[in-house]
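Presented as structure tokens, the chain that follows is alone, the form predicted on its own.
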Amino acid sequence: MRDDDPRLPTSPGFWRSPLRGTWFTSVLGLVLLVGITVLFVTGLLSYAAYNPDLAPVNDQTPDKGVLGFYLFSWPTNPYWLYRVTQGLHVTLGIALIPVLLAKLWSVVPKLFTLPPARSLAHALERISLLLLVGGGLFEFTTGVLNVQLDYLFPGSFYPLHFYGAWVFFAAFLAHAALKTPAAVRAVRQRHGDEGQLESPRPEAPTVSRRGALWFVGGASLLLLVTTAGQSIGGALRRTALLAPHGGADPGSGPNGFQINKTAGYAGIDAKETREEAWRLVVTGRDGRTVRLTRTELLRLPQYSAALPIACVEGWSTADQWWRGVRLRDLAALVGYDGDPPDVFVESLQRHGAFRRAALRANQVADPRSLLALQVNGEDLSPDHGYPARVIVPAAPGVLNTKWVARMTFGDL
């Protein structure tokens, strides 16, 4: 067979669809631009929230070098920060997954153009094109899974999907520098130099660009508006079929709200959180070591702030009122009456990650920065950290440590 054999996907002939375009793709493709970018600068404020230079407790990622130069330490104000940043992050990757599709669609064609490198930079443009293919379906998938809390891919999550993000970006923006110009005249203009998008026999057409685009953005919203919810909250998380709600049924009453995972899921044993068998431990300057029981730490000055959790897979709980002891006020005790330095907090969960976390000096001086005992008036359930757990304003959920068993303050 020939390569013009419309019977073989080198051939022009063989796409008939009347609606590749470069308008149609042109369109498609500034809308990316600006939905891309905001995912990467979003993503880029999730890790970072995680404060990942505390290494290696927060952070495993090897060898970042200088892609680690963003790096700063997460703020607590305002308390919704990573609820709104990681929301949007997650939505709008959801959102997008249409657009995405239909644009890959679009340029489908050029992928089996003969021959494949006419030239050096004709060469080095397939292959930008290849990494900005792949990383884009390897970004969008690791994502969708991390939601659905379904980790099929090989290795941690983390930084799988730093690494994708970085290669996919970079191909990316040489993707954008190269097509930008041409994609924005294509659409004022409202038609371009069709070229190799434009089949030379095309079928009957049955819908017009426009309406395609607007069947995408339909797909595009039916998307949001099932996604949104878990984000938002309220009357609208019903509507988040999409999402996960936080994993496990957290059933009802003060307690009765978003729980990721369960005791039995973190292998906590119940003798272990008996208050007869628990002690906080708390060491600070020089070693000096407090060992505390529940009752006597609710003896201490107890306090109260309203703070949600938010989570990086996008879900969100409403604001909880939890109450306990300012993480501020422990540092005290083990010798740090002025500024308190950074923590390392470890928890009885044997299973799953984030068994260990450290928090930085400012989250741990917020006043709102908690381990808390109850919440919402009752005594925390087992599954939301009973008997102690830790609630930052701002932080990732992973973050706020459930069951724990020691704090270790300290410089990190």
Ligand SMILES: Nc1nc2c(c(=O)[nH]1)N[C@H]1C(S)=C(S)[C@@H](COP(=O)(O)O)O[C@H]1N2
Contents of the next structure:
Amino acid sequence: MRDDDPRLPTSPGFWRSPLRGTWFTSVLGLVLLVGITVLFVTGLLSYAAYNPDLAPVNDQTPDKGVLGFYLFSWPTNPYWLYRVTQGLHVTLGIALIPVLLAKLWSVVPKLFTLPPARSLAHALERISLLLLVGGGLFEFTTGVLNVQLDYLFPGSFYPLHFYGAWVFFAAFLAHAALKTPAAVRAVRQRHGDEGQLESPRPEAPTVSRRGALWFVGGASLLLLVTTAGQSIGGALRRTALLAPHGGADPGSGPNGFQINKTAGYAGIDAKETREEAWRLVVTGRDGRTVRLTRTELLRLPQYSAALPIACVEGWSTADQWWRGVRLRDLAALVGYDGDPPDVFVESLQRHGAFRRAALRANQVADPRSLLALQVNGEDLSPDHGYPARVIVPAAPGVLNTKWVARMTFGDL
Ligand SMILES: Nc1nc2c(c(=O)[nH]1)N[C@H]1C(S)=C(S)[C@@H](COP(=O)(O)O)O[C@H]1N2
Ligand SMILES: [Mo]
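Can you return the structure of this protein in the form predicted together with this ligand rather than the form predicted on its own?
What follows is the entire complex, opening with the chain shown before.
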């Protein structure tokens, strides 16, 4: 019988680790059941926060159709909302990587069992497992690449990670429905070692199953503390060894907080932002248009708000004191006296994924939503968006357009 030749991975005897077993796999599986559910929910929230159905600017995911069924107006309260949901999404996703890998390792002999399918039901189960394993690896890989390599695929990350999430989560739900009861039983009874996951001819153990779990947990914890600092901040920021892009050193002083894209990177020429050159063009009801210099903007009523920048990549800044003109006051300048409408914001930047963004009416209406001219008592630095940038409570960083040149109010 070739199937029993222990030199071939299709033979159970090929896999000799004494660690494999139902209890070990069940513990990891239950951790993933909770963790991946949180990832899915925070991921959907992150998508909703992006205002994906506002015109085709923010999100160009084709045919999100029914998958966009749950989209709602992202609130502006509490102002740290996105900082928490996205910090959790990215930090938990990274911390779960050792658990995911250990879980896959623990069941890898099953991938090789022959015959590939004993029955139609068995064939369907194995296909769903392919979607599960493939979908899981795909989601974790695209997520990490986006965070670590600074938007490796800016335009295509969203549709890839979004559709991948639905495929993965559907397979995950089916798998969880089938396996959770047995996993709970195995963990409760602290055995279940007679299952098919045990090696028929195990090598002598060098570490106990419990010890191996501590090792996996320790690796997760290490990733957790070296990642979480980027969203928690304070003294912890220095522990964030895995925080993304060395990028620009923000330096110290009032403008000394994380910079995403520098003015140089975005191709912003200092000549265009000088007082004599730059004008904010605001358009509104019936095409009514006003042009304002920065000095004229500074003569309008100025307001302050303490708000963080929270990026989709998971990092965030502490609250910064922004000062500038309320978005709703700008809407009023062009004919929207009562409830303001949506706004489409465009920057001086000519290329790049984040040079424009749309904000919803509820975001424009919030009195803390500003076209900021200053931060922490000083003019914005070129890298933080001088002459003017948008800042909105609870919104993803990507909606806080820097180097604003044009704002068009109206329902989108
Ligand atoms: N014009 C323009 N605005 C932009 C971006 C950009 O690339 N170009 N990046 C956005 C993203 S993704 C984030 S997270 C924030 C970062 O703001 P900061 O660099 O001031 O921290 O700016 C946003 N505004
Ligand atoms: Mo961002």
